[in-house]
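The chain below stands alone, shown as structure tokens; this is the form predicted alone.
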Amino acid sequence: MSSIPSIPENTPHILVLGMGGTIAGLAPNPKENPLQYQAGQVGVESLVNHIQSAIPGGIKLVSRQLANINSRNLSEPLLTGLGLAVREAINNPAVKGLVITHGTDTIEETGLFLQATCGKLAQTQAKRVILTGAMLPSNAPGADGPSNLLDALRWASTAIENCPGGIYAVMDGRGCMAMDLAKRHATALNAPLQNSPSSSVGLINPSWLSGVKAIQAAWNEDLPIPQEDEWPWVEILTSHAGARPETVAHWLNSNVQGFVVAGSGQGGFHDAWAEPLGRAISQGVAVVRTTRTGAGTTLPNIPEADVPGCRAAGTLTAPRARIGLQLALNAAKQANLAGKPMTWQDFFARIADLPEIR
């Protein structure tokens, strides 16, 4: 990957990060289908100049190109190289301020990710970062993501009164931090807003700050990023009727590392996976429970009382605890080689158990 492009070092600037997807994609009949499309065909510097004149003045843009891809594909190595480069940007005193366009699919994992391994770092730096997307391809008529880029870099530039530095996410006029955001809606202009604790770009809702505050209050530091071949290898699994527990057993002689269980209603698993769930967890392999609803908070012993060395997840989703277990893990490996024993169930406990925005 190159480095951030050269600047004079007094020179304050806003840096712009493309990862591609939809807000990067192009329609080959646009105003005929313009949801078939490939993601991740137009360049990051190609967004800003389309956006160049509206962009409040007095602040240099400087974009980057780190990957280009439609964000179903997103891998652990480019997480790792985003994290990464958000870190450099963070500490680089030239970096007022940063923006990530990436795909809305994927964009939820990201978003936990940074939080979990930047937040800090972005905060006592007095640094917004934030993530972009788009649901229409960047041909399409009335495309969304002109309008969301505009928001995200004038959020990162702009002086909010109390809006502290941290990791946060914009689309459709509204804001949120980006641990909270998550796809909820496959077509919706506001899909990766809805049911997320938000706020209007252009007028800070001061009980959302106060929850925003709350959260990076409990958040006192950031996790390690994984080497991009040291990541754990976490799979979800879903409980449905009918759940055989094959299903679980089937991963035991693999080197599989931990199992997220997206359970149903308030995070039940079927009968069958009892038994194999279990010998898991004597087996050494992490396990963590959650809704397959989507939404909602996932609480010790309920329904039913835990199977020895499961972990709820509260608020997390699957795809978001999926990768907040992949981080304990790793952490906990890093921990112990250092000489301080901790488990992941430590490092979990610090993202599942934050406070929440109500």
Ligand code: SIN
Contents of the next structure:
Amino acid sequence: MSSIPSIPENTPHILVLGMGGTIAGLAPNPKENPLQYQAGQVGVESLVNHIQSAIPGGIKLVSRQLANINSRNLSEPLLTGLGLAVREAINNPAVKGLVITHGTDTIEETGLFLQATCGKLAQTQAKRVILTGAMLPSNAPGADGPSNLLDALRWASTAIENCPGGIYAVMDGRGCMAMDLAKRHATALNAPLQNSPSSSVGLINPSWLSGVKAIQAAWNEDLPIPQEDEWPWVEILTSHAGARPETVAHWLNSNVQGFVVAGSGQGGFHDAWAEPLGRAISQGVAVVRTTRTGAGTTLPNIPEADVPGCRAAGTLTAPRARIGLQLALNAAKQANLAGKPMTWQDFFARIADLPEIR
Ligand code: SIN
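What about the form predicted in complex with succinic acid (SIN), after the form predicted alone?
Below, the chain from earlier opens the complete complex, with every other chain and molecule after it.
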């Protein structure tokens, strides 16, 4: 990680944290083939310098490179580093807001992670943390990164009356809660926001804003950030035609601590998995059930009675449910170490049962 360039300690600024992604990508032949490129090639300082002249006067920017990766390679230790950096910045009175440049492939996981670990802090400190990225590499004709970054910087530095502090995301001129962000198209410029409840960032939509406030009212306490080497091992298993019991049974001799089952339709899974999943639960593996469709709520005992011990994921998609389950398992472990008898289900319910913006 590179360090923050020195500016006088109390100078108010927006902190831009670079994680990599297509927004920092370079294509060898951008005109002929802009979709063949390498993500995470350009430093965050260059991305900021590129749009410096368009940034509203008076806003001081500080950039810090935390990683420069293709986000398909996002790791749990990197999430720990990002979460700690975000918390530290929110608690720094000189930081007025944060922008995070990130790959869009796994921005869904990072959005949920930051909401669950830093959402309350951002709200109470009245600071916006804004994730952004791009679908085209930085040297492609019509690259979307500069305008996304500019929108994110403007929103991060807008007076807080416009919309409360919290964890948000910006793509293609629209803003949403970061926990609602999900890439649902391989190439479209608005891919990460296509199915997310959102608002224009220029003119905040009142009904979206009241949805944000309902979620923030229900989110009472941030979960602990797992230490780099303490993330519970959780796998996503996708049910499909021809699913075999061995796909689940295979794991039962491993140290896996949780499964997120991405079921079909309303979150049902192949009958062949009922017996090995029951065995997994009786061995102490945490099992959460969601839908592989990518949208909609998974309800308890729908479409049929749950395998005892299996928890429906509510509004969480499979990638979000995986992060949520990891955080819940870790939070329960920390609570038990502190003598509080809480279960992973207690913590998971806080995330999975949040209201939805409609
Ligand atoms: C990545 O997720 O790092 C590559 C894809 C993207 O940013 O759109």
